[in-house]
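What follows is one chain in structure tokens, specifically the form predicted alone.
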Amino acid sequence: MTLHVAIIGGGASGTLAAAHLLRRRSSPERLRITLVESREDVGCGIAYSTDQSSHLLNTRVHNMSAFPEEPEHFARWLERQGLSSGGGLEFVPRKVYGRYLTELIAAEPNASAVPRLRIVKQECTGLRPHEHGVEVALSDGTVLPSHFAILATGYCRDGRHEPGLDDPWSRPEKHDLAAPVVLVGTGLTMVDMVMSLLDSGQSGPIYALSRRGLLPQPHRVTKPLKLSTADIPIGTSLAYMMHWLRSTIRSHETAGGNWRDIIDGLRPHTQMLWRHLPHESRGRFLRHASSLWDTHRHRMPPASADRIADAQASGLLRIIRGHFQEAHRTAHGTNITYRPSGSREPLVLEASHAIDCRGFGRLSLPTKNRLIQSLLDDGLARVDTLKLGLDFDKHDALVDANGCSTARVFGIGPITRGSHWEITAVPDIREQAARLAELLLGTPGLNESAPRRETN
């Protein structure tokens, strides 16, 4: 039996979803993956498309194997492209990234006449899965048989975005360099924003606006705690594992220790602890300390980092503590209007333009991307219940509206946030494609029966 996979976008998700299937495949004959992607950089999605040598990865190289069983893979990779300095604390362009990405998954020059892998250049609009497959349902009209369909839609970026604020990934080429720019956001996109108006030469002031006014935490050279789950409160709520948590880094740092070993040693674990958290205070998490997370969790390279540093000190970039309230279009720019945190009365910034930096939030509906919609409307998907994406068990099989799992239809990446919220990295994107190939492929030879359906 030759067994065919369609994986649904092509962005870092379905990149190592392709790529662990076809390193753990018996052999050629006996498997067929479909690419499906509208865009034409497949490899890359959004995070490594951009072509700015400042953005960087926010991850160490050795770190950023798209094997976890073979953590030096991206290392070797980089020193036969003469790009590596061989350094401890290394963090390439993304760019650079989305280049080992495409490679992945790039015709071999002496491949066997059986393709390894087929890019459909086109949007998928719809699924119907059935008892022996899948049926993937094109833009042009045509319908792809397979056996399983792996969804890597990424974040469901449907085009939607806050009237008066440019998006981040598309925003205006040209602007005078002498007038006031507004990024709303302080996370990793407007460290992102400011590396390219720096590079641009921009001389007029930059305004990054939030709610709190937190930066991401510069990377430093860490020694991760080795942790247990016999040491951690796992199924606890969300006040005890916070006091837990802050109770530890107190005595570690005490001894002498950094609070990222802590925060690096609590990795491996982050998954299981958000699968346990009651539903309450996965809630309450988002609302009240998902920011303060993501600000230590996710932190910016060291080189980014002094460029912030600088650029604070000179008085051209200026962090505001308020709450974003509108956007407006004037003849001149972009006028926006927050409340200053501690006070009730709005303030205005008037600037050339504004960004939105504010990364992704919740999945709104109803949504432009045809085939989430498709899903929903169909039945044959639910959102989560905390609206980060769609539903999935714990095999990353899609939940259908009536809670069953789907026998057919998989999930990898950001859209499965709501199952496994650490799920947007490649340390965890990678160990989740590994778990679905070894279930899609079994070990050795090919898993020739569709995976047992559940009841979640």
The other form holds:
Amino acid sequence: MTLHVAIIGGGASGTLAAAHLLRRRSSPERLRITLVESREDVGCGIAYSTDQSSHLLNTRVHNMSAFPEEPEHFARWLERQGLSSGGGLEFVPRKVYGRYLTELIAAEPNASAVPRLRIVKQECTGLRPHEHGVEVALSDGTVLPSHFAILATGYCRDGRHEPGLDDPWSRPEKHDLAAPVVLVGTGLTMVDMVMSLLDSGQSGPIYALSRRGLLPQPHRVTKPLKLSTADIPIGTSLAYMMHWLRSTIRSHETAGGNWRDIIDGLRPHTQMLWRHLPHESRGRFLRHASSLWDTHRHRMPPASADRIADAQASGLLRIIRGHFQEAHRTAHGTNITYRPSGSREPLVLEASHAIDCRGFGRLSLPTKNRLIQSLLDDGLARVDTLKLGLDFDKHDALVDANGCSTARVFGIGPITRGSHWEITAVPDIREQAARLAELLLGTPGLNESAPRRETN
Amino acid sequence: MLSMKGKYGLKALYHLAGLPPGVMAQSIEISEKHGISKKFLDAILADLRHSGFVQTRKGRGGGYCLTRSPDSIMVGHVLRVLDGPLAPIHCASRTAYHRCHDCPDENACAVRLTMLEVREAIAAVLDNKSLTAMRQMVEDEKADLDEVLAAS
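To complete the pair, please output the form predicted in complex with the partner chain; the form predicted alone was given just before.
Once more the chain from above appears, this time first in line as the rest of the complex follows.
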């Protein structure tokens, strides 16, 4: 019998899910995948659809293979394209990675019979799970019957954003290069926007505004400490955990090491850490520690760090510590009101335009994302306690409004952020894709009402 | 190996996990019931408070209680705090690492490599055993014993 899997969303997460499913089951008559994506370029998503060469991957080539068991996969693909190589230690443009992902699912070696993967250029508007499968409703009114559906809808963007601020991922309009620009947020998106502005010849000042003015740390070559779960005090409060982290880093640096070795050593365990973190500590982490964690965990390539440092030294880029309050458009541009840190009096920055670089926060409900809202309205899904995404169980099965796991609908990537927190980078998502492929294709018979599960 | 501190800490948490919601226990009550010196127990409870497993309230009706549901506190969580990294031998831990004095090459040490595996197995058991499960084990034992007694 043929297993039908519908993947909703053709960004990096959905593409990795498809690639892992295709890789596991080689016999063409046993598997059919339908990838539902309304955008033109499947594989890219918001992460890799940038066309600018200065927007680099923030992870080295040797950590970016789509398949964890084959770490050289991406490096070898780069070599075949004649684009290599720095021995896997280099940072390549993100648009190159987008092409890699696209080709992962485009290339079907045995295109003999019906292709195992087909892409449907539609929007998914709803899901109807039943005992033996799930019906996937599409925007043109058709219904796609399948055995399983995988939600790969990313951050549930719904087209809304802060009034007065530009979306960083829409094509920028031409502006006066001598006029000031404000970037709200000082993370990796800010770095990308500074790269674009420098490339376009910006000569007016660039103001980057955030609460603490923390920039991403630059990458260095590290020797990650091989931490085991047995070493890490999981399940303790955030305060205890941070104290442990600081003292571990301190003693490692006293012994001549670098803090990056500890952060990178923790990396394979971050999802487990989050799972064991008490609920109250998770909220506290988001409020107080996440920006510090992000700047150390999500670092920028040295080439970008150098350009940022040069722009700061020349006075072109100025980092402002303050609370963003509001933006409104005027006849000449955009005025940004903010309250400088440690002051009560708000100040106003006049700029030609301002770009929202704060990344992805919590869901704002009701959402204009039709699929997500319909799942919530139908009681098929619920929002996780921190409102980061939807609620999924430990096997990444969707949890419904009554707290029961749905046996037919799964999630991958940022939509599962509430259960994993660190699920935005390819090294994390590819592991999730591998687990999901094993779970779905391990199903012994399709007449069974639920996929096979491990029992712990 | 499990230290006295770890053992008594688990007994104290086991006790707190059996309290009805909203009820607190004083340390003297725990120390008498489980035969632990009160001074030692107070030091252990301070560590458990510091790491976010128990909380205290002063005054009448005050005492200690768990900060969260006992099914979300795992034995492994507690032992890492009271006894340090789960490691059957010092050179099997990265953070509480001590080299053995008599070891010429730890990377080729058969004992160490074996103990690294043991460490993962210990974590797998202890990180899946909650305080609720501990209480359930005791209940099950009692039920079995009653059954045997009833049959005889």
